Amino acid sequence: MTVADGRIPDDVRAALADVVGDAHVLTDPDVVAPYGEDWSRRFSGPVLAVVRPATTDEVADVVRICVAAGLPVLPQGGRTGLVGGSVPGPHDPPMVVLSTVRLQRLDDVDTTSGQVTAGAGVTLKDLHDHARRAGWTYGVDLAARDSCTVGGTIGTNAGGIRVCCYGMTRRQVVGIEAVLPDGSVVRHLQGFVKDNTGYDIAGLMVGSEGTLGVVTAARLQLHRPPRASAVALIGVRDAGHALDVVDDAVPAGSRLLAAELVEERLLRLICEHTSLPWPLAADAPQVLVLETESAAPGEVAMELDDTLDVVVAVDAADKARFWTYREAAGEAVTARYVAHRFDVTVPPRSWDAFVAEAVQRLGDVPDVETTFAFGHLYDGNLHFEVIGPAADDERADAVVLQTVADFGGSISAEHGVGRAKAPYLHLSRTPAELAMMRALKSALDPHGLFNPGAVLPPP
C-alpha cells in the first residue's frame, strides 16, 4: 500500500474512522498542518492524518491499521516540545499523528499509597488540581502545565521547577500502560513499591519519546504538599554566588522547593513582555528565584544575608506574580525571536564558566546576535538560547553541544533528544549504549515506523 500525493489511502482512512469515529480522523491539510509544528517554531514536517483515539483499545486498533499499511506513526501529546520530538521533521515521510488528547482517564487518588492512575491525555494542570483536591501534590511542574500532557511528559522524562525536591518524571512513574508497535498492550499499573519481577518496563518507556510505543496511562506517585512556602527574588552576582546563597538559605527541617536563575538581560525582556516592573531595588547581573517550605502560612523559612537585595512573597497571588519573572522566559523570547534553544545539564559549579566559554565560541559563528541564559540552577539544568541563525542553520547547535560535552555535561536535560539532538547523541552516549538502544528499538519496532528520526541518529 502506498501514499500518493501526501494523502492517506481511502481504505485506511475508512478503517481508522470505523475505530475512532469519522470526526476524529483529520486529513484536511489546513486542519492537520498545526500538528506538524512544535512550540519552538524551529521544527515542522508533513502530517498525513491526525487520529484521536479515546481508549487504549482504540489506540491498539489504530496502531495495527497503520502498521499493516506501512504508515509511520507519531504519538503526540500537547506539542509543547522544543527539540522536534513531537512533530515530523522536514525531510521525514508524511506521518500519522496519533494524538493522545482524548485519553482522559483520571482515577480517584489512592490515599493509602499516595498514587493515582492518569491517562496520557490529561494535562499537567488537571493532574495537579486533581491531586490537590485529595490533599496531595504531583512532583513534576513546569510552565507549560496548561498544555503539556501526562503522556508527553513521560515520553520526554520532563523535569521542571521541582526537580530539586521531587526528582524527574521517571521517579514519579510507578506503573505503565502502553501499546507496542505490534498493537499489543502492556499493562502494569499496580504501583507496588516492591515489585522485582524482571525488567522495568515503565522505566524503559519513560524518555522513549514515542519510539517504542504509545503510552496510554501511567500509575503516578504523589507527594505530601508543603505545609506552606515563601518565594524570594534575590539579586546575585553569578551562578556561583547564587549556589552559595541557596546552600545557606534553607534551614534544617525545611525543604528546598525550587532554585531558579535568570540573567538580567532576559529578565528585562520578561518585564517588557509581561509589563511587570523590575522586581528589585537595584540592578543585578542575575536574579535567583528561591522557594522554600515554611512551617505555617505567612512564615518565611530562609536564612539570607542582610546585604542581599531581596523581595519575599508569602501570599498566593504575590508568589504567582514572582514566579512569572521566571516562567515567562520562554514565552518572552518566543514572542520576539525564533531561537535555537538548548536544554542541557552542566555541573552547577561550572555554570558560569560554561556560559562564558559558549558565548566566546559562538563569536566565531556567523549570524549569532545574542544569547540568553536561565534555568534550574540547583540541578545544573541550563536553558541557553541563541538568537540570530536561521532555523535550519546547525552551526550554533554544533558549537553549543560540543561545549556541553567538553564540560562533562549532558546534551539533553529535560526536553528529550527529539530530532534536534539525535545527530549529537554520541556526545553523551558511548557506542555500546547506542548499540543497546538500537537493539531495543529494533526488537520492539522492527519496521522502524514509530517516530522515525527521533532520538536515535541514523546508523
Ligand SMILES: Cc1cc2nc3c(=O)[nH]c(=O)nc-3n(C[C@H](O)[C@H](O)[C@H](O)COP(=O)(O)OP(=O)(O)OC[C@H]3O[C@@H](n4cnc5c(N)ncnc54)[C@H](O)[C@@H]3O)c2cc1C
The other form holds:
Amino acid sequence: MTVADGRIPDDVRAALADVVGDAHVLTDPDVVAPYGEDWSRRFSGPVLAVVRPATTDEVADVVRICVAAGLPVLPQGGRTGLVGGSVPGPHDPPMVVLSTVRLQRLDDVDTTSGQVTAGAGVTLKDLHDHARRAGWTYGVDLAARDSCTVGGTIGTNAGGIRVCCYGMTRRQVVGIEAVLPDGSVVRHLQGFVKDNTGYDIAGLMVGSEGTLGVVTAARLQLHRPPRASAVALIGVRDAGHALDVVDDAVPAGSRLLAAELVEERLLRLICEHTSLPWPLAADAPQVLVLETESAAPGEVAMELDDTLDVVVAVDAADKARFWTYREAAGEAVTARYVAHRFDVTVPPRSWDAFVAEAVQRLGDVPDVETTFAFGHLYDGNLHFEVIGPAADDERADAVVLQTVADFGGSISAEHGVGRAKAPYLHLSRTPAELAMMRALKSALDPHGLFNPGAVLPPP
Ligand SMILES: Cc1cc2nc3c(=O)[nH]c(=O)nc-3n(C[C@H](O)[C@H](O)[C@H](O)COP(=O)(O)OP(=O)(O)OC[C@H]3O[C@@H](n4cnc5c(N)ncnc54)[C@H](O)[C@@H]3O)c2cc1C
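Next block: the form predicted in complex with the named molecule, after the form predicted alone:
Below, the chain from earlier opens the complete complex, with every other chain and molecule after it.
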C-alpha cells in the first residue's frame, strides 16, 4: 500500500467510514493538520486521516482495516503530550490518528471498592468531577486536566501534582481494556485486589505510549479525599532548603498532598502571563507550593518556622489562585517560547547541583539563551526548560540528558519517551532491558505499525 501522495486510499477511507460513520473520518488536509502538531509546538508531522471510533468494537475494526492496509496508526487522546509521542515526527510516513475522544464510557463509582471504569476519551477533569460527586477522588491530577484523557494518562503513565500522596497513574490502574495491533481485544476490568493469574497486562499497557495497542477503557482505583486542605506559598533559598521545610511541615495525622517548586525568574514570567502580583512579602530565589491535609475546612495543619516568608490559603478560590502560580508555568513559557522541555528525575537532594551543572554545561552550547527550572520537588521530578536553540537542534538535548545520566537520574520522569527521547533511552535503560522491550514490541506489533518511531529508537 502506498500513500506517497499523502492521501488515504479511497477504498480504505470507505471501509473506515462504514465502521465509524463518514463524519468521523477526517481527511481534509487543513482539518487534520492540527492533529499533527503537539501542545509544545516543538513537534509536528504528517497526518493521513483522523478516525474517531465510538466503541471498543469500532476501535478493533479500525485497527484491522489500517493494519491490513499497512497504514501506521497513532492512538491520540487530548494531544497534551510533551515529548512528540502524540503526533508523528517530521520525517515519519503520514499516519492515521486514532482519536479516542468519543470513547466516553463512565460507569457509576463502585462505592464498596472505590473503583470506577472509564473510557479512554474521558478527560481527567470529567473523571475528577465524577469521582467527587460520589465522595471519592482520583489520585492523578495535572495542569492539562481539561484536555488530557484517561487513555493518554495511561499511555504516558502520567504523574502530576499528587504523586507524593497517591503515586503515578500505574498505581491507580487496576484493570484494562485494550485493542492490540492485530485487532484482538484484551479485557480485564474486574479490579480484584487479589488476582495472580499471570502476566500483568494492565501494567504492560501503562506507559506504552500507543506502541503496543490502543487502551479503550480502564478500571481505576479511587481514594477517600482529604478532609480539608491548606495551600502555602513559601519563599525558600533553593531546593535543599525547600526539602528541609517539607521534611518538618507535616504534623502527625496530616498528609502531604503536594510539594512543588518554582524558581524566581519563572515565577515572574508567570505573574506577567497571568497578571497576578508577586505573591510574597519579599523576593525569594525559589517559591515552594505546599499543600497539606487538615482536619476541617479553614484549619491549617503545617509546622513552619516563624522566620519563613509564607502566605496561606484555605478557601477554595484562594487555593486555586495559589496553584496558578505553579500550574501556569507551562503555559507562560509556551506563550513566549518554543522551549526544549526536559522532564527528568534526579535524587531530590541533587536538584540544586543538577541545575547548576546543567546550566554550566549548556554554557558551551550555541544559541542557548536561558533556562527555567520548576516541578514536582518531592519526587525529584524537575521540569527543566531550555530556551534559544531551534526546535530541531538536538545539541542542548544531548547535554541535558547526559547530565541527568551522570547524576544517576531518569531521562523521563512522567511525560514519557515519545520521539524526543527515543534516541537517548539507552541513558536510562540497559541493553538487556531494551532487548526485552523490542521483543515485546515485535511480538505484539510485528509490522511495526503502532506509533512507529516513539519510545524505541530504530535498531
Ligand atoms: C500544561 C501541561 C501540564 C502538564 N503537566 C503534566 C504533569 O504534571 N504530569 C504529567 O505526567 N504530564 C503532564 N503533562 C503532559 C500531558 O498532559 C500528559 O502526558 C498526558 O498524560 C497526556 O494525555 P493526552 O490525553 O493529552 O495524551 P496524548 O498527548 O494525546 O498522547 C500521549 C501519548 O499517549 C498515547 N495515547 C493516547 N491515548 C492512548 C490510548 N487510548 N491508548 C494508548 N496510548 C494512548 C499517545 O500515542 C502518545 O504516545 C502536561 C501537559 C501540559 C500541556
